[in-house]
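Just the one chain here, the form predicted on its own, laid out as structure tokens.
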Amino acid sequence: MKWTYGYVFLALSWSMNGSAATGTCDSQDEYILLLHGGFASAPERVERQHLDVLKRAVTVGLKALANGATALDVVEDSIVLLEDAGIYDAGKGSYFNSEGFVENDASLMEGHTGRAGAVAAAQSLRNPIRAARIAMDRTPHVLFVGATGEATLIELGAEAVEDPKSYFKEYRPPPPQEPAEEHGTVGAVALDRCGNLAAGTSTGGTPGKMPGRVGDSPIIGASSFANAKYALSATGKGEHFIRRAATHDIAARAEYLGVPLQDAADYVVRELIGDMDQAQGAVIAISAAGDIVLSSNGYGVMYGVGSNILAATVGAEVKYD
């Protein structure tokens, strides 16, 4: 696989201030960031913004990761700028389904632990992932659904939008011919200088879905998916990554069949989904060994990718020898 880059950059005011990201993670020099801001069709499609705010993301990251940041607080803070930015169909960039409303997806899992914690269907919380997070760390549960569970997660600290109405997007359908506009699931996946991974995603859904539609980013093993081998996060058609059970999939072949992670992911992603389901989507995925991976079955997949060796980079588009 050969990889075309873009380098670009935006001078963003953000940093990092969810969790408190502590200097504890020293044991090894290596340590990596990829961050996905969505599936990509076409180069047309891919937009200068968007590009631009995972640089930044990548940048801050980076820098959190050789402070001695853990995975798990590196991928829910990038999480949270790429929610933040506006610009992605996730956080506060999320389109109301048909009936005039957000319902937002969101999940985090630590690789050598195994804990993970996920969002479904929430209507009013401006960062899902820090829900996520919230249901991991605060919580013996795993996914919390609708508006029972995001009061509860809000009475335990999520933060709520005091008007959603306004601070999520109205959804318009293209006109007749013209193409859905792609703004993207986003996700991150994250090596620590402790040897460990963690994996997240967030996402609005699909604009205009009919309302209760849940994907695939919510569910562990579909999108977000950590072990200690390997982290992965996907975007994409979500009904189809919940019924191949994507990541874990690929984890599962990459670990069990001895096959590159690389391999595993394109035998999921373009065969099984792409040809076999007729399903757009991508997968982000790195090793405890350190493997980068990306595998798309269209153009590619909006991504920003660092680490110890590699400066903060950003491109979209996957070739295939």
Given for the second form:
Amino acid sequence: MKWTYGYVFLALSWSMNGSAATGTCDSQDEYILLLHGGFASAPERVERQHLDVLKRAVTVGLKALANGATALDVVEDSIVLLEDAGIYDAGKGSYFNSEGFVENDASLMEGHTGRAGAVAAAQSLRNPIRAARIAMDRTPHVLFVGATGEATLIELGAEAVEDPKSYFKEYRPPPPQEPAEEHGTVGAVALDRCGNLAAGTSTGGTPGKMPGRVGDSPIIGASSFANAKYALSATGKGEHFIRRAATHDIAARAEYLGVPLQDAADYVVRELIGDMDQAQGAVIAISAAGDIVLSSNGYGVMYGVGSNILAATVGAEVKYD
Ligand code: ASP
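Next up, can you give the form predicted in complex with aspartic acid of this protein, since the form predicted on its own came first?
Once more the chain from above appears, this time first in line as the rest of the complex follows.
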């Protein structure tokens, strides 16, 4: 099968006056927040509720960035808002695995320091992305897995829900929508007024996955990836994003080949994962130079975006050529 492709792209560029700086995050005027709410089979089938939540998340995050919050904090807090909404495949609304329970994956990365944190197959964390932040900030490690990993992060301050069976409610959209198609993984990338970047992703994974299966979302360089120039987050068939080291590959192509970020993302998402792997997926990406990119291979993705010059905007986009 040959995919036909669709994507939404908002291109904004501006010259950056400031350089990467530490401190109060007021060294430049420019800031960006780009979120994804995962899969949407077609724009007309997306519920208003999803877009409203994305809009709220972008609006809150943009205000924080304008006030000098760090990209890392805004990425984390935006994802918390989406995890708590209960309508995405992340946090409260996560898909159940084939045994009927939730195993959450999440990761977070800060561009200018290269610091990262992640958690995989967590069964009781209220906000997996906060646990990823704890892994980053309070341990010398990156990725914590399974029951012992979760216990370590809870010991260090991650919040566990008392009764996972009653807390997690696999989200089911109202009829006539297809439950398996209408909600997805969440992700965020941000540029702050220090000129620093961050990326994060959170998911319950694929619906009905095998117990213990871990997707791309907690794998640095497969889904979340950030360095001093780029920040990226992926959604789609995780196995393929892992095999392709997808988001790291996009950043490396853009940097080493000198191609535009959009072209690098389209090559990996469309040609490698789409054409060659026959798998669906999408990536959001921004650069410190002001690029805003969404690349999809026919996989419809809900997004929310805003910047110092672009008011909070949300949408769902599937355009087939
Ligand atoms: N990438 C996620 C995973 O494979 C699923 C998704 O983004 O829809 O776990």
